[in-house]
Each structure stands twice: as C-alpha cells, then as structure tokens.
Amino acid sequence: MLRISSLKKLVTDSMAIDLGTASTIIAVKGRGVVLDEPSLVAINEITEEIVAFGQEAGDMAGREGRDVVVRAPLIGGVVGDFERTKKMLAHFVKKARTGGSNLSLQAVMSMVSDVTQVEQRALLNAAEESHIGKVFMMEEGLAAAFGAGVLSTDKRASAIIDIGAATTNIAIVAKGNVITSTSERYGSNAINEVLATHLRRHRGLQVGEETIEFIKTTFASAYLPDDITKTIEVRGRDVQTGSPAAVEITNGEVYPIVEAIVRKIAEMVRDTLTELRPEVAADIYDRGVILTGGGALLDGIDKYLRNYINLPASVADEPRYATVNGLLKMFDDPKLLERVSRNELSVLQNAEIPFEA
C-alpha cells in the first residue's frame, strides 16, 4: 500500500478542462493554461489507430499521408465520436500533468448549456476515463462570465456572449447564477465554411482549411473596412484543371460574406436580450455585453455587435481562455463549485451512451 506521502507526489493538482470542437485547453491551479491544442486526431484508414493528436494532428491536417486522415471528434460542442474523444482527452490530461503523474485530484469541465443527459454522460465518461478522482461539470457561460472577471458576488446581472467554433452562448448571470442562457450549435466555424464555399464556386479555387482559417483571423472584419480595395492572395487548387493556382481576393469581396454570418449571431443575441425581465434589461442597458471565445477576435465583432443592439459591448481579457480561467477559479471556492455544478448523477447514470459498444 502506498503511503500518504509518495500518494501526494502522484497526484497533480486540479485541472480546469475546456474541451472545444475547435481546441481543448486545459488549466492547472497554481500554474495556470498548460495545454492548448486543436481538438484533432490523425487515425490511420487501415488499422484505425490514432496515430497523432492535438497540434501534432492539426499539423498534418490538409497534407495528410495516404493512408491518414484528420478528424475531429467532437461535432458542435459535443462528442460525436466517443472512443476518439477518450483516447483524446485522456493523451491531453497526461501531457498536461506535472512530472508524469498518473492521477488527476479534480478536474472541472464545461459543457453547452443545452447539452443532453447522454451528451453530458458522455464527456463525463471520457473524463473519469481519464484518471480523474473526481469531475465537476459546469456550464460554459457561468464558467465564461468569471473567466471574464464577473464576481460571484456580483447581484447586478451581466451578459456573455461566447463564440466558439461551433456553438455560440449567451449566459445572463448574477449573483453566481445563470438567469437565462440560449446556446445555438452554430460558431465562428461558419465563417470558414461560407468563405470556402464563396472561392470554390465564384473564383474557382479550392483551398485548405489552414488557408481560410489564415484569411479569417488576419484579413476579415466584421465591420465595413475603410479600404475595401485591399487584397490578399490566395493559393490552392483550380477547381477546373486541378493545378496549383493563386487568385487575388478584396477586402470588399470579403466583407459581406463575413457579415451574413455575423448577423446570424447578433441576431441571436437581440432575441435573448428582447426575453429579459425589466430589472435585469435595466443592468443590461448599463452595463453592455462581454464578448468571450475564439470567434471574440474576429475583427470589428465588438464594434458590428454596438452598433446592432444598441448596447455597450467588449471583449474579454485573453477571450479564448475565458472559460478555462473561470472553471479554475472555482477551487479557489469550493461552496461555490458544488452550487454551480450540474453533475445529477442520478439523471446521468440512466443516460445510456448509444455510441460506446
């Protein structure tokens, strides 16, 4: 048996565990963001192992050997491919352990805030798998709202607005409480999609993830630009000859693509503000709204969203860890982590999970 003492030295500190479509990343208490990785695995087609995960998967991702192809096993949030996602979690849980520890104290996750019971089993599952004494799971737009530097404390109510890849949530919270929360599966993931689907079909190109991920963060806004004339081009495939090519590309052309997509989301988050009783309107008005997650970077979306409710609007320190830094913080008040927590075991031991035969 082991002894308490060389027991301590196996056991890492807790862990904040945000596991997103796009990227996972996880927080240690005391150390602070120790892993940030794409949410991708690289499986061999023949044998059906896994042959890379995270930043190492990404990197093969578009110039993939023959017989690998990358996948990311989670879909909107949630886990689409239950084995994948384990071996997944359960490689980055040990990659972010100090001195090659084989347990984990405690870890708390976030989830959507519409997730399902067997959805919620299942990234449970996928966490306990991975030598986690314990996992709390809480929702992603309370975890935000702290990580964003909301207090707990706080009676006032105040609006977060995270953009995922995925999934979009708008969390009303006060006093430590989620009040009202709408999560739509649909994410800054969108952008990408309409922008490929614009140089495929109207300049003939077909180009690579990394390729629109690169025009979406360096070169799009969400706001009309003041030159509209800019270019930036673009390399990847002609669509007719299936020869390498290049094509020029404008701000201008750009632009309204992004926009029909931004709309989507400020629409949304009109329709949440319509729904909110006349105390918590009346902070709402004072206060504005907080922008949190990847798609907070998008350029102008703060500036796109003022404009289209009316309202203040922000964006959080470090937007991408938001939700990271808020699920850390709560070992720091064990009270409250039990009180925000949604772990009714009772409901999640009768979700079956379909997909883990």
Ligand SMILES: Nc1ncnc2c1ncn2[C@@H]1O[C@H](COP(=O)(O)OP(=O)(O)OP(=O)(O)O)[C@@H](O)[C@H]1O
The other form holds:
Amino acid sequence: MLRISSLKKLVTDSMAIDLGTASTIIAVKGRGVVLDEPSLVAINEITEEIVAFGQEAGDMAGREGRDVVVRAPLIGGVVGDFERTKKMLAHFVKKARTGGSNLSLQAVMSMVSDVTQVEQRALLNAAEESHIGKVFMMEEGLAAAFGAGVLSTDKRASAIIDIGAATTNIAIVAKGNVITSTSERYGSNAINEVLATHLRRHRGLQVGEETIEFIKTTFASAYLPDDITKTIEVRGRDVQTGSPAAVEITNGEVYPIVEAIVRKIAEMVRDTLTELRPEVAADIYDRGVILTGGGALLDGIDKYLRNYINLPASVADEPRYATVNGLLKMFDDPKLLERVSRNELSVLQNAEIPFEA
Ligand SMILES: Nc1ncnc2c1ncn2[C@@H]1O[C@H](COP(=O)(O)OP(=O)(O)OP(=O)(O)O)[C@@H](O)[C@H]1O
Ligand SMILES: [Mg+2]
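Alright, leaving the form predicted alone aside, put up the form predicted together with this ligand.
Once more the chain from above appears, this time first in line as the rest of the complex follows.
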C-alpha cells in the first residue's frame, strides 16, 4: 500500500542549488542539471525594476539599452545585493521546478566556507522566500568533494581545489568531514581583469566582457605554448580615438598575463598544503589534488599545478557541476545530509535579521 508520505515523495522536487557568483546551477533528483544560467539581473535604472534574469540578462550585458544596467548581485561570493539575489533565486527555482508545479520541495544549497552569520542568514532567507520548502545549507568544499567522487566513508584525506569566478576554495576532507578549508576572494575572473587591463594599457583597446571571456576560454593557457606565434584578432574600442578597432595578439603575449594569476592560485594551494598534519599530508602526498569549478577548465591548469606543487593534480569530471552534483547526492543519504548541513536554524532565527527593513 502506498502511504501518503511516500506518495508525497513522488511529487516532491528535491532540488540542489549552487548559487555561484558567475552562475547558478540547479539540479533536481532524478533529472540531473536542469538549469545553468549566469547569476545576473538586468535592471531598469529609472524604475529600479528587474527586466531580465540569468541568460537573458547575460545576453544584454555590454550591449544594454539606454536605461538598462546588468548586475551580478552576488559579486564577491556572497549576497551583495540581497533583494535582487532573492528575486533572482526565486525566478530560477520557479523555472527549475518540475512542470512548473507548486508542490512542496526540499532543497540543499551550498555556501562558501568563510561565510559570516549575517551572510548565511541572508542566503537562507533568500532561499526560504523562494518557497522551496525545507532548505539545507552545506559547505561548498564538501559538496564539491562528493561531486568529484570522494566518498563520505573514505577515512583518508582528499584535497579539493574549487576555482570559481570570484573565489578559490581549498577543502581537505575525510570521512565526510571538512578537516580544513581556506578560501580567497579571487578566482578565474581575475584572469579576465588582467587581460582587459593589458589590452587597454599596452594595446590601446577597450574590450567587453564577452570578448575577454572568449579569449580566456579558447585562446589562453596555463602553460607556455610550443608555438607562441598563434594570433587572434580582438575587436573593441580604440582608447585614443574612441573608434571601433581591432588588434592582433599572440598566445605568447597572453601567456605571462594569465600565468601571473594561475601562479597566485598555485601559491595559495602550496601554502595550504604546508599546514597539514602529518597523516593528512601523507594522504595528499599519495593522492594529490582534485580541481573543480569553472576555473579548472583553463587549458593546462592541472599540468601547471602538478609542476608547481610536485603532486598529482587532476580535473574532476564536469568540474563546473561538481558542487551541484555533490549536493544532489545528499538526497540519497538523509543521515549524511542531516549531519553535514549547517543550518543552525535555532541560532539563526533568534539572531538579528539585518536585511529586513
Ligand atoms: N573553458 C573555460 N576556460 C577557462 N575558464 C573558464 C572556462 N569555463 C568557465 N571558466 C571560468 O570559470 C569561472 C566560473 O566558474 P564557476 O561556474 O565554477 O563559478 P561560480 O561557482 O559561479 O563562482 P564562485 O564559486 O566564485 O561563486 C568564470 O570565471 C569563467 O570565466
Ligand atoms: Mg562555485
């Protein structure tokens, strides 16, 4: 006989939400990733209203209409613009729902490890106001580890380096626990910044974000190319005259600019690995590190890291989806979910709620 509770489970979406600075990725149990969109909103500057979300807002970025501005409400890895984050999240959740239904839900969501109480409250608030039912919060590094294939039963330590847009998070986990984690508020977007600055200062060309992203993802590499004379034409706006213009750049010119940022990330990894307890260090010596996040897709970054830290380094399958896949796995193991979720709701509910007017 089918009991009401099990019946309810059949029609309940279990949703995993990775609310990232660059993209929001949502996966639903039984369906996998159902939404992967930029964490952006387009705002009408006069009415202050949101006119587009996600991909639609992303398509406007850099070519906005007169009164429209495209913003990333989560820049910095936390809820910078709470009201807009809330609306964006609500929009994405609605879109991700099975058949647009209004059924009860449970959700698990990731947060960066160095998140403050205030930021955590804001995230949870944003989630709850999206009417997603019960919301569990889980540390990003642990989710990424599970998503990258680390088992919660494994007693030996694994190191996961998540390189996101605005944060790089290093987590050392064992037995489904975080042993240590460090997080810096810079990530792969730092490469975009230095590339744009280089083009403006040294080549006299102002370029948009889409162009820079294209250079980074198709032309840049973390290792010195054999042939450094490959060229690409970059178009934008001449700094002096303001006219539309183009310059040619070589991969040899791009390499040292990109390497400077990759080196910073590698230094952070190396520093973290020097502070491990001997047994943990022994495990990592054997296993090396696993890379996740969109930043891991930079051509050759695993090779660079391998050379830099003298340990194995590999990129997880679907590195951008590691966190969301790890979150999704929690629904198969409710006990583990209970143990790893960091809601501390009783504490939080009594705390001051600074964002509500
Ligand atoms: N093929 C690629 N090559 C190089 N970089 C890439 C590639 N694809 C994505 N990226 C970069 O990865 C970053 C986004 O990664 P990800 O989606 O993991 O970020 P996020 O989770 O939204 O950010 P955060 O974790 O900082 O909040 C962006 O900086 C993007 O430019
Ligand atoms: Mg991320």
